[in-house]
Amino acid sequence: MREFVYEVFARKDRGEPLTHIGYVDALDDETARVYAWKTYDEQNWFEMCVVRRSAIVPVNRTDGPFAANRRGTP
């Protein structure tokens, strides 16, 4: 089975804006909650969130770890 990338993004109170804190690989949505739960711990997180790599869509960037998903000029 493939892995995938699922990059983390967290809060520590409600308001803040969310911030890309790390990544993890997992086979599938439910792995990677837990895997980033796990991993990215240390803080008392208000909230966590786990987005597949693969749909986020680059705006205005042609190099970087999201420019495999680039789709087109803005």
Given for the second form:
Amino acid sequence: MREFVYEVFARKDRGEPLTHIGYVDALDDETARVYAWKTYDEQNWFEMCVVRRSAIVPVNRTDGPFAANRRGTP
Amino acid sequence: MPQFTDEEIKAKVREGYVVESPEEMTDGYRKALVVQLTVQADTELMSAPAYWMAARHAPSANTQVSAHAIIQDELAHANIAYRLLEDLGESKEHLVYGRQPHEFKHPYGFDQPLENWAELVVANGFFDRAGITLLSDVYQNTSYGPLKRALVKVDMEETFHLRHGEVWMRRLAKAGGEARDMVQRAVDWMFPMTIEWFGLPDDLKRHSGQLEYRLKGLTNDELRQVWMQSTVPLCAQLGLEVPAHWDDEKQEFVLDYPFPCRYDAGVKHWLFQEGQITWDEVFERWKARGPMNEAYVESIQRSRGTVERWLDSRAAA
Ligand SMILES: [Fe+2]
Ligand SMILES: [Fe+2]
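For comparison with the form predicted alone, would you give the structure of this protein in the form predicted together with the partner chain?
Next comes the full complex, this chain leading.
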């Protein structure tokens, strides 16, 4: 069962910034949406979205969880 | 990115340095963090089947919902902690599905059967309070950034579990009669169980590195005191007896029974009259695990292989 890591972002209310609130492991985008919504239910979020970790392109860091996406590129 | 020696990283975190990625960690730091997170994840995970066992005794549809909401929270907390472990190179798959029941690192309290509604709410009042005590200390002091951020959600929800426990303890205690007796019986075995949960007293404690790497701030004895600061007055207010009291001279809570001592898990009874035992004997009891250990782990791992086979055969077709 191959799961992917998804980063979860949410915004509390209009005018608030979208912030990183956590992660879920899921088989695909659809299950990631459900898991994120069910897992991070501590607030009534105005907006929530998920991004597959492998889709995040690091800009300046060469370490940390996103670095692997750029490894090997100059 | 900086490469630290063990001494350097200890000095850095003492000054408030926040570690953000595994690449910055020394081997010692990583190992200490993995131990801490494994205990945390396993505790959250094993609280779910324990609470689930008790949830069937919920007295109404509403309380069914609140009990299951707590279980859902615990599973999410476990998932978050295992996710953090995965980022440190550990395998969640192995940790959850690949270990034998006795290999899990949760406290002995979550190897016990919770057999009625009073036991569930006292577990929320005592065990979840222990969870908050330990995790708020981690939240305030941890040098690992991702863990600190993850604990915001956990803390919010643990506060709800605790409130659920305390509100119901109060309701049952005030009702008197059999309801009060049930709560008192639960308190009788769960109070010493939680006291023991905080582990070795400071004068016997070996070096674990968790304080030096700033993965926590308070010692075992300090955490035990923090827990008693809330729990002992709460019980006094509810007219429930606990084997501990405030000592004016020492300016701390002291236990009224030999600690540590023997426990008869079959009848949920602490054998105070047999006197103090060694911590080695306690560790032996913990290692042998409690009565529900296998059943709880089995209920978590049960259907994994089957569903995985269905999905794999679909993928292969
Ligand atoms: Fe929890
Ligand atoms: Fe909890």
